[in-house]
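There is one chain below, alone, in structure tokens, taken in the form predicted on its own.
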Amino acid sequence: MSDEIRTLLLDSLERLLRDQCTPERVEAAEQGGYDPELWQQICDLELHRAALPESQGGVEADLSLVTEMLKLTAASALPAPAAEALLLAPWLVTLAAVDLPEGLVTVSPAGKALSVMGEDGQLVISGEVSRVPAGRYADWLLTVANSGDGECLLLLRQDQWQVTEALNLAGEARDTLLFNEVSLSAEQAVNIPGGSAEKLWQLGALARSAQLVGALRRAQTLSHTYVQERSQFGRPLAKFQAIQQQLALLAADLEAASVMTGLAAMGFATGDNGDVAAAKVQAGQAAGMGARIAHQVHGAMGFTQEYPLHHATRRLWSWRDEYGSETHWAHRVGEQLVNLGADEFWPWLTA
């Protein structure tokens, strides 16, 4: 992809979000976290197809570009399932060599709560998929399941499930979709390579890491603006050493998370997924500390409904545990190091 196309995509998305995704609009979409008109504007620019091959109307945007797009959507608190629609769904349909369905497409790992059985030459699914982003609004759910003959991509329609609605702390829909012996057509279950469920989990963790970086950058921007405008004892808050110290800690953690997310994106694209675990740990830890610092420097103002800081921090608190907490991924890093052995540890650490 040329630098011109890369710049065009990012500039188009940034301009749209700056003009249309205002704090007032985000607040209006609070219950359920979805603004269909705003999402349609993104689709009208074909940005949701950027990661697809040219045959499907995309530009084959690489993983590093899509993660930058996710950072922008997170910084604006876009009320839509951006990670699922911009990254996870295009990755899955490209993997399975099928077309991206029309309408709002969401993605969620099925785990073992969804059973897939063969019956009279047809596949029948039962069970549930929990914590589905924007499940109540979605036209399609993409998930990976084990059919007995290996892993397959399931393309499930809205009329095939029942919804139990739920919200996360950020006010985003995290619904449970229930399936009761639903028969699938041949086109709805596509065989994919083994290990795809694990890769989907890792890619989801990478997407959340990028979103955490974007939301934390928004909290940082608001904090810097606030301490420069707000005065105490006759001088701006930004002049106080304690405030400067806290914002420096926030900046350091944010940049570390941003660098690790970038490395993980490059590693995943080349088949090396080891950095994803480290990125999710770093981004989660930065989110926890950064949200605390942002609220501390804002004082009481940061907790008001009218001030937009909570649009960023509530997403930080929600996203840090999705697709695995820091503890989960820290265990993954530990397992990787143990498997390397003593002789390979230093070369891995300094690579």
Given for the second form:
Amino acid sequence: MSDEIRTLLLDSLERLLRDQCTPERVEAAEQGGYDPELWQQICDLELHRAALPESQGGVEADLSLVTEMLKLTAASALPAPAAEALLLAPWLVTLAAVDLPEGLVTVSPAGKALSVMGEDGQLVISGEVSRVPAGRYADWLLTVANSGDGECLLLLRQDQWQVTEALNLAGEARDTLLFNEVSLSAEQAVNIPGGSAEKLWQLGALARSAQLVGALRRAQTLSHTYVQERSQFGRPLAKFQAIQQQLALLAADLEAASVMTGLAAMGFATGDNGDVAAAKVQAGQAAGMGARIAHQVHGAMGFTQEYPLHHATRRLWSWRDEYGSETHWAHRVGEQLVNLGADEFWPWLTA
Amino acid sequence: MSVSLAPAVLPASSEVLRAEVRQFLSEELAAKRFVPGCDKWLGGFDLEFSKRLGDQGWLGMTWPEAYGGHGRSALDRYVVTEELLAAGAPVAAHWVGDRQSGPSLLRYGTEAQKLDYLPRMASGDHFFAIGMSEPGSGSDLASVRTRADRIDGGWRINGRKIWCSSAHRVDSFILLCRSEPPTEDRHAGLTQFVVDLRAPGITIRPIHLLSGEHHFNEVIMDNVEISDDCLLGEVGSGWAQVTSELAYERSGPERFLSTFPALVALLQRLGKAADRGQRVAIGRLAAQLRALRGMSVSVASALDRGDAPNVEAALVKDLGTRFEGDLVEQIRLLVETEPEYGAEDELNRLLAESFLHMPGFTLRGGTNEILRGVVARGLGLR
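We have the form predicted on its own; now please give the form predicted in complex with its partner chain.
Shown next: the complete complex, the earlier chain at its head.
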């Protein structure tokens, strides 16, 4: 795709978020984290189709671009399931060569918890899928389940589940959807290549890493502004070395997470080389550290709902645990390295 | 705010070179020509090893062929450097010359200086030390007091330099002197010279590391007379010349790989018996290492494009050098071990080398606190 389209997409998204996704609007969407009008404006720009192939009305936006978009939506705390709708759903329907359903589409990596019974074209599913982003608002849930003949993409409709509501620390809906012996039509279950569930898990981790970077960028910007405006002992906070040193630490962790996420996006197509794991570890780590520093330099002001810092930091505290914490991904890397052996450690690092 | 680092990877063409370096290193190890160690770019002085690298064409790699170099890219040099460091190879003899004295000579030296020094440095026959810091000037480099006074046809030098790596074994150093009395502009009036360490009037006194190794020196100059040919660059431009080297010095793989051999030795010791906690810890360190290397390569690529990512380089050094220490701190909590200097057990030995060198990681090349000040300025906070 051309640089021109890339710039166009990012600029139009950035403008929309700046003009419309105000802290007041984000605040108003607390307790669920979804603003349907704002999301409609995103869809009016066709941004939710950007990652689709041209045959489906997309521009085949690559992962580097879509993760940049996710950094922007995260920085603005967009009240919508951005990663699911902008990246994961388009990726799944492209994989399965089906059309993107109309309406709000969410995605869960937990479809393996469903039991899928029956023969081709006559499937019945039961069970529950928990922690579904925007579950209560979604028209469709896409997830990967195991059927008798391997992995399949399920395209499930709102009238097929019951919702039990739950929230993450940022007030975003993370609902449990219950399926009670639901019969699916033939087009609701599509066979996809084995390993797709794993690939979805990795892509979700990459998406969350990008969102963490975006939210941390926002916490950083707010911190820089605050320490330059706020004076204590007769000078701006920014002039205190103790403050400068803290913000330099934040910058270091943020840039490491940003570069690693960028590398993981660039290399995703070429297979599992550890970049996604490294990105999620680094981003999760930066999130905890960065949120702590951002709050510390804001003093008590940032610790209230009156000041928008919490829109960024509560997302940091939520997203770092979604799609696997630092421990989850570190364990995977550790497993891989122990199996490869000491002599292959350095080649792994430089591959 | 001007901090941003575009993610970059090394070009595929460098990978051919990487295979050559690995082949060379495995032959060196098979012939027991070196023992892998931690922080060997500081402490691993081996003239013959450096000479063999020169024979391979891996010294002065980026310098023009006219000066004995090999005209290769900075990213090719990056590959060679990281392979040598990861293997714990003894690269200290040529390290300073290859990383900064050579490039300084190339940039600021006269034609005669370039032709005189660079070919011998690239072949592994002439080595350099640094002559910047002084007993009275640690982080505040502009406060140097070593004096260069004009004499007929040259300069007379008086003063003391400290932390001069391997000055007792190498041939020359680049000396930062005050050539005019200090004024309000503290960065004015500084001048660099290329000086023969065996010149009359020079006394070299050892400063031993915590491990007992003799690596650092104090170099005392008592009425050392040098000719005008020794002047490097412009009189009075010493500060600009010194600071231009810093991005190269701060973001290279030596800023996160100094203790890497200990991590490999840990994996060796644990093998498949590693429990879950150990696997998580190893994986976490490996993930951090991957991110650090990604950052460092991205800075190297920016440098290669002609950018000046000084702030980003400072970030790499701050993160990377803290990581070097964290790595061994974590390892000691993962295994039963009592580090012993020179121990037969590889992991114990490597940990001992690391701990006794560790305080230096976050000091050398600009303390991390100074670097965070550089970062804060880059972020627009000062």
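Residue numbers count along the first chain shown, from 1. If you superpose the two forms and keep the largest set of C-alpha atoms that fall within 1.5 Å, you have the rigid core. Bear in mind the structure is a predicted one, so any value in this text is a computation, not a measurement.
Annotation: Cα of Asn339 displaced by at least 2 Å between these two forms, core superposition.
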